[in-house]
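Given as structure tokens, the chain that follows is alone and in the form predicted alone.
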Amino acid sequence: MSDVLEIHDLTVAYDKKPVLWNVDFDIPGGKMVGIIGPNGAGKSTLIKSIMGLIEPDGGHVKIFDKDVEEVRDRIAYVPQRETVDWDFPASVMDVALMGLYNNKRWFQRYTKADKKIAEECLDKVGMLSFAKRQISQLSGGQQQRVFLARALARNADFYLMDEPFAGVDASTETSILQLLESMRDDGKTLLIVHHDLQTANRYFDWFVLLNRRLIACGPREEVFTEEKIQETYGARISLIEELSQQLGQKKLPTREY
């Protein structure tokens, strides 16, 4: 399968301070890709730059060999839960239907077929019974699942997710993982910011290791190695210095700090 994402010399700065510096990599289609790196490494900035939500200071991004605005209907985005205004007056069904927004003309009502799609997506994430509930009344994990349903409703080819497992319990994480794996198996491409080093080695078949600059990008067996992780985390490596043993079954700390 050809490359879904091409990033060339991407540089992003806030207040003239570089957050991403000359980042350059490609992602093939049909992969579940983990973006891994310490806090402040630019992981969320990378996702937002790919989505066109942040204007880069240099370089370019191509998705399906086109600019993002030309293929936005083929892309779905799940933001960090903390960045969403959960007090916005909307029901769970309203949020799921938002995934179909790009398919609607101004003031066009949602059809029965649209609502059926939204119901199916809510059912996939175990939230259909909450369809009439206000999103502000949900737990953090439930809110996360609703936003995942919204992304599913788009029926996109390329999904970008900023910490979709954050704040969910173990059983919910397992069910979300199974859903994402089935999407990948159907040929979808998923690019996911993830913090849990203990599960990363099991969850992803491809990695982007990032610390303001690209450390490595490629298949799990080539990239998720002790040497590359040390280079990614630098001085923080004391927390994960037993990586090589963990890769042979020893436990890693569940989060990087």
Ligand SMILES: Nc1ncnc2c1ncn2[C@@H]1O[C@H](COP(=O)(O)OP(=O)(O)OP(=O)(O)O)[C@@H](O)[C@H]1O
Contents of the next structure:
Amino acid sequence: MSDVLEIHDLTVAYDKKPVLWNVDFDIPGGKMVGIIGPNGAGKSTLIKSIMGLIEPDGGHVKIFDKDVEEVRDRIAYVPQRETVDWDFPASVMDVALMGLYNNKRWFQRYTKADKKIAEECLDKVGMLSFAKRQISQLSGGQQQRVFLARALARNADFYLMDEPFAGVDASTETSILQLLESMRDDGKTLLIVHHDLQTANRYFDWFVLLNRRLIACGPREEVFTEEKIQETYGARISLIEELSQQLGQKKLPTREY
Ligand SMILES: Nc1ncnc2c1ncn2[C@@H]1O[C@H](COP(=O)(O)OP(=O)(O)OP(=O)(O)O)[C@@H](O)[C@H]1O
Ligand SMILES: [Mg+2]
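Okay, that one was the form predicted alone. Can I see the form predicted together with the named molecule too?
Every chain and every other molecule in the complex is listed next, the one we just looked at coming first.
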């Protein structure tokens, strides 16, 4: 299968401070890919840049060989839980239904068939019995499952998930994992930020090791090695020092308006 995602020389900065530096890798289709790296490594920034939510300072992203705007209806995104405003007034069912529409069609009415799909997706994550509950009145793990249902309802080809297992209990984690594996077996591509190194080896068949720069990307056997993981987590401080040194020498590429 050809590459689903191509990232070329991606540099992203907040207030001129680089968070991602010259990140360059490709992801083939039909894989369950784990993005691994310490806190602050730029994992969420990477996912948001791929989604086109952050404008890069350099480089480019191609999904299915196209710009993200052209393929948005083939992509689903589950944001990191802490970054979502959970106080907005919407029921569990409303949130699942949101998956069925692009924003521009958001005002349109839902059909019976739409509701059935949303129900099926809520059922898959074990949240159907909460359909009428306000999203703000759920526990953290329950909210996470509803956002997963929203992503499922999109019936996308490429799923980006930022720590979907954070805060869910062990049995939910197992059932979500099975769901994701069956999606992968159907030919979908999943790019998943994951924190737990113990389970990562079991969950993913492809890895992106990230710490501001790309440490490695490739199949598990080649990339998920002690040496490379050490490099990803252990070299953190020296890496940041090196980065600021580079910054002193080289001007950050700026955008042209
Ligand atoms: N909106 C922002 N403005 C300024 N700095 C930011 C912003 N968002 C993130 N950062 C900084 O960019 C760096 C990378 O953040 P990011 O959220 O991508 O890391 P992460 O790898 O997802 O971390 P975690 O494992 O904690 O979720 C961090 O140092 C963070 O403080
Ligand atoms: Mg993050």
